[in-house]
Amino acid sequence: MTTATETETATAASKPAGKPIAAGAGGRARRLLGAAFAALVGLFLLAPVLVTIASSLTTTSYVTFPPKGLTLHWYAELLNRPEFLDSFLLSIGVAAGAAVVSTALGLAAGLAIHRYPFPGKSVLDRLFSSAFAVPTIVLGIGLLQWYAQLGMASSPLTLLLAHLVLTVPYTVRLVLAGLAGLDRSAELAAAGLGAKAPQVFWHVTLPAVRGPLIAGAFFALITSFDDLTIALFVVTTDMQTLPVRIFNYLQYNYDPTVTAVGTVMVLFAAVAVVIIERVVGVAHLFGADPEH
């Protein structure tokens, strides 16, 4: 009797113990499947970049993948084409200007829309939101006609103004999102302790929207540097941004020089991301908690 009872007790005790084991195995399987799916998605997204980098190393005089041999000849060839360097300097200069001006305008417009009532406030808010829905080719045609009516010749200034149409809405929306989470009691407390309005703005308001401002500047830099559609309408044969230069070059040539230029652009973007990560952290930049 005692032996049978002990056996039944041991059997009953052993049955529920199998469920956590099965659940643990199922959890591990789901994690493995999730990791495999994430790896496949990442590989799918990185595949065009990897193909471009590999194609820039080929020894052939045309773009091919997989590369036939390995050489850095096409990177050295870039030094013999000063037009690509001129276009790169123009693109990076305009992009840096767009980032700075967009940050200042976005901060001013965001504070005005969030804090102060004025006629046309709702219209201005919707205008900044609707800018994302307008096709860039429509903006390019409109800017071309507008510049023609004003008699404005193509220049880095007109290109910068055209890119601001694309970049300012990013900074405005990000600043508004940052201000929405700001507790006004901190500003009121600072003012109550004797801080003047500029001091409250510099020490309380500005640090609260620092992340959105940096994110807006980053988006403005990349959007301006990578723009092709609008730039096609406002540049000339003597003044071309790097994307426009690549586009025109591909119409008559198909050698690995363009893939070498593309690799340099990828390297530029990677360096920008590393700098952002070192300065503020990419996770913090987009509002995530880096500890989780």
Partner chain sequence: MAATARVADGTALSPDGSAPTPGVPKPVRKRGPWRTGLLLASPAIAVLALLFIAPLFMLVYNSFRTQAGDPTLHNYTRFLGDSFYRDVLWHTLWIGALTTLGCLVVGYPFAVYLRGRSPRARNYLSLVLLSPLLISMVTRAYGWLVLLGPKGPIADGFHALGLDAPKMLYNDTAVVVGMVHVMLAYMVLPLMGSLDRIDPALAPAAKGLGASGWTCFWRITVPLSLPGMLAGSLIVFSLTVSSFVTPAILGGPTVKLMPYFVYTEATSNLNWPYAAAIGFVLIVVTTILTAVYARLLRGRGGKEVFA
Given for the second form:
Amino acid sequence: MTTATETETATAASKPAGKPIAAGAGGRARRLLGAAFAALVGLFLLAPVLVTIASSLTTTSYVTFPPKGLTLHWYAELLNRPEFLDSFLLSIGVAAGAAVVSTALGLAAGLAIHRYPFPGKSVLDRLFSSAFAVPTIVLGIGLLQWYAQLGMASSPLTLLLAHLVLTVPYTVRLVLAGLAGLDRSAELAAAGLGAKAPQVFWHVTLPAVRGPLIAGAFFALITSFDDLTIALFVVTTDMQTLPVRIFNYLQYNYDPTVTAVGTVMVLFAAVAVVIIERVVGVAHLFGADPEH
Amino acid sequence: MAATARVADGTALSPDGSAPTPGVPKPVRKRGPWRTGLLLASPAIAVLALLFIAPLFMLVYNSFRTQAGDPTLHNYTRFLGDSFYRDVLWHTLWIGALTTLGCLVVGYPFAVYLRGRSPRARNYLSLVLLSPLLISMVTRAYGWLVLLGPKGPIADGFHALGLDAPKMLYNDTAVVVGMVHVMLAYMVLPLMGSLDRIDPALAPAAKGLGASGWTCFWRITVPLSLPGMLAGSLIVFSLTVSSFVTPAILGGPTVKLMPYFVYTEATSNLNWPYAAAIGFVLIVVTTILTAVYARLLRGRGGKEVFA
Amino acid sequence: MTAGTDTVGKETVPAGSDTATRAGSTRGRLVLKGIHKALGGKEVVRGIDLTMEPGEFLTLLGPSGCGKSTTLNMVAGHLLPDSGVVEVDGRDITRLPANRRAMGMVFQSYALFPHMTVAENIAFGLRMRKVGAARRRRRAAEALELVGLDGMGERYPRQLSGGQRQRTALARALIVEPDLLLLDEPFSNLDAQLRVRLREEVAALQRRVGTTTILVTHDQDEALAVSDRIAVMAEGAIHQLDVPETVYLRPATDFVAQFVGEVNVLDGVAAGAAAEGHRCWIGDTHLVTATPVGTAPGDGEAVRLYVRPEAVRVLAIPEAVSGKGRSASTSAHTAAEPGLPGTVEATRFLGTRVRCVVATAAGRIEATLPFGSEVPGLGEEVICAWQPQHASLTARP
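Given the form predicted on its own above, what does the protein look like in the form predicted in complex with its partner chain?
Below: every chain and molecule of the assembly, starting with the one above.
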């Protein structure tokens, strides 16, 4: 009897307190569910890269995951294939060129759009945003026919020029965002403090777009380096960029050499991403506590 | 004739103070007001004109020519008159629709999840989200070849459970999985943008009026994030139907979409006018479809959401 | 109590006596002659003439779009006038670019360089003048001390409060020892309390360093509190340029009267000069006096009077007649002093003051009675009176 009463009192007492606990448990369950879902999506997003990296280390002569044993044999194998090295050098050269040129063009065009009136400015602005939307395959075939019309033979230069269409809109956009964050009166203040026009640009304007410029340059670098669709139309069999080389290799081969090349490309992209992240971070932290 | 003019305190009176205008007029340069701008923009204008607009005009022009260069409509009548190519077009649009749907189903909860995270966590998750766009599409597609292959880890999983693994490679499934993987960021980023714009006081306000969590989600969060959904869907759809590499690698010989024919006509058959026509049909159909979609969604979402 | 909102208690100072050259200031005499400027096809400055003495603190006061910022930017060299001349210490600098003028400007947004530390920001002007690093550091430290930011030199602008940023901007402007200090709405981004404190600090600092200063603001309290003289601007022109007391108590135009505070407006007919001020008929039977702005009107001319509520005294009639005894006013009153009779219609307690509304034959007159005065009862017959120098008389527009 006493036990029953005790249980009753215990239940009665726990009831009001029970509710928030239940809600807390529900909240925790929901948070866990959310985290599990996010982890799944993350796995989905990263899986292909992780698999590529892992299977490049396999000792088997065919691609398999998980890899059987661990070896760097396939990376050594790469050195015996000069065509991959040539392609890598071509790709990196074109990418570096595209990065430098599109950064310069992006800075100039961004400045022009941001602060000078000129005829056709709004058209230019709109073209920069629509250049993202045109399918690269259509652009590729268009460039193929246009270059033929102009009688321009395939060369690293034609490829670089083609890549500018992909990269310049991004650098312009980044520069514009940087300039939008610049207080125009800071430039007037600098002039008022005795700075000549080039000094104003160097000390005030350029620092405001430095982050966007570096991020834009590295974005252009990997966009050009990774591009396949445009390159497929613009290159010849003698001049193949690394993605084109892999794409063609894949048609006939299925060995871990490709995963080794892929891993090299991923590492290359990762370096660029870290730099972009750093720079954008620096831009975000402009004026923030250095101790943080 | 006396009147009392009542003027409030200076602060309230002047609209000047309430709207802190930058107030600094741009210095007007007397000579050539637009010369500097044009000079600075000219290299970029040249790039766009010579490498973007001119090739596209070239393409449209060539699509109305025979291979010998005579004017013709044959390229279009050939495409539209052939049920094989019409099926290719439908198949392409179908893959585009499935990918868009897939991105919405995966991306919406992900965007909602990101919304509640700390800026730091958001930053890292965004990096993961963007990673497929930052690595070579060849590497990416190759990874899926391994994952979805008959001896891949997913098939192994089925076998471990004593089941027959379904065919996962060289079919629509493989293409859609590969495309959702790349396109997810294009869906999630605009969604995050419109979710961020929702006044955080709305949900507590609705709950205070008696709405449950779900009602709140369906009646407030979803309608207010329609602009993001719209923008995301449009980008994902248009980019998917014009993708070449991922479908070519993961679709194998059975899944042949519009971009594949653009490529083969241009490079293998060397029929440039026909390749141009297929490319142009793709652009036109995509433009029409996205316009219709935008209008439909706009009608449902109500004007105020898009105002 | 902040200065300016309630100036009745103060003695009005005749123009000029407070604008005397500050001790030590011999530099920074600014002259503007016939300045015109159109922006975007609209004429925003239409003929500004202005002379400032070395060390003077002048405020351009006016609503948004009145041309005050444009005028300041022409002084700074950020804008070129369409016509007119800008002179500093007798030198024509109209066409001199901003970087070759010696102007220290503080912007509304402060315009600090976000990627430089506070010390680097402050020393920027010296760096442009090729001053050596060691000297720059020392001078920056001095400037930081001057504005009360000692030890903050290594911080970045983002780490500062609004007030600290404002002080940094001020130090940056002053370090180059400019001919003129130009302040473009420098307090408008601060909260109300800080605004009052900082404007007092800036005014005190200006008096200490003696730099000729122009402040642009839309805030009448601010203008009244800190300026030697105020130029009230509207639609690109100066409506009145005078010491704060005069601008407040004897506005020259409708615009000035209404922009600078609350005002009673009375229309009447001029009736000749009196011992003090000028007489004028309100209606047919009541004679009042006020001080003419500019040339005195001829007899019978239509005139307009402006009287601030603070300047109006409400007097009980018996006392008004006898000139003794119970009075609603704190100051003495003589029967000879003219006024407007009326009935008290409403009284409102405003904390530090009492607002009293009197219905007269000429309409409602509002009066602000100082704290502690005896408040007349509702319906009581009273007379509204004021000292002639507390009301302005202008030609009726």
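Model, not experiment: these values are computed from the prediction. Positions refer to the first chain, counted from 1. If you superpose the two forms and keep the largest set of C-alpha atoms that fall within 1.5 Å, you have the rigid core.
If you fit the rigid core between the two forms, you'll see the Cα of Val41 move by 2 angstroms or more.
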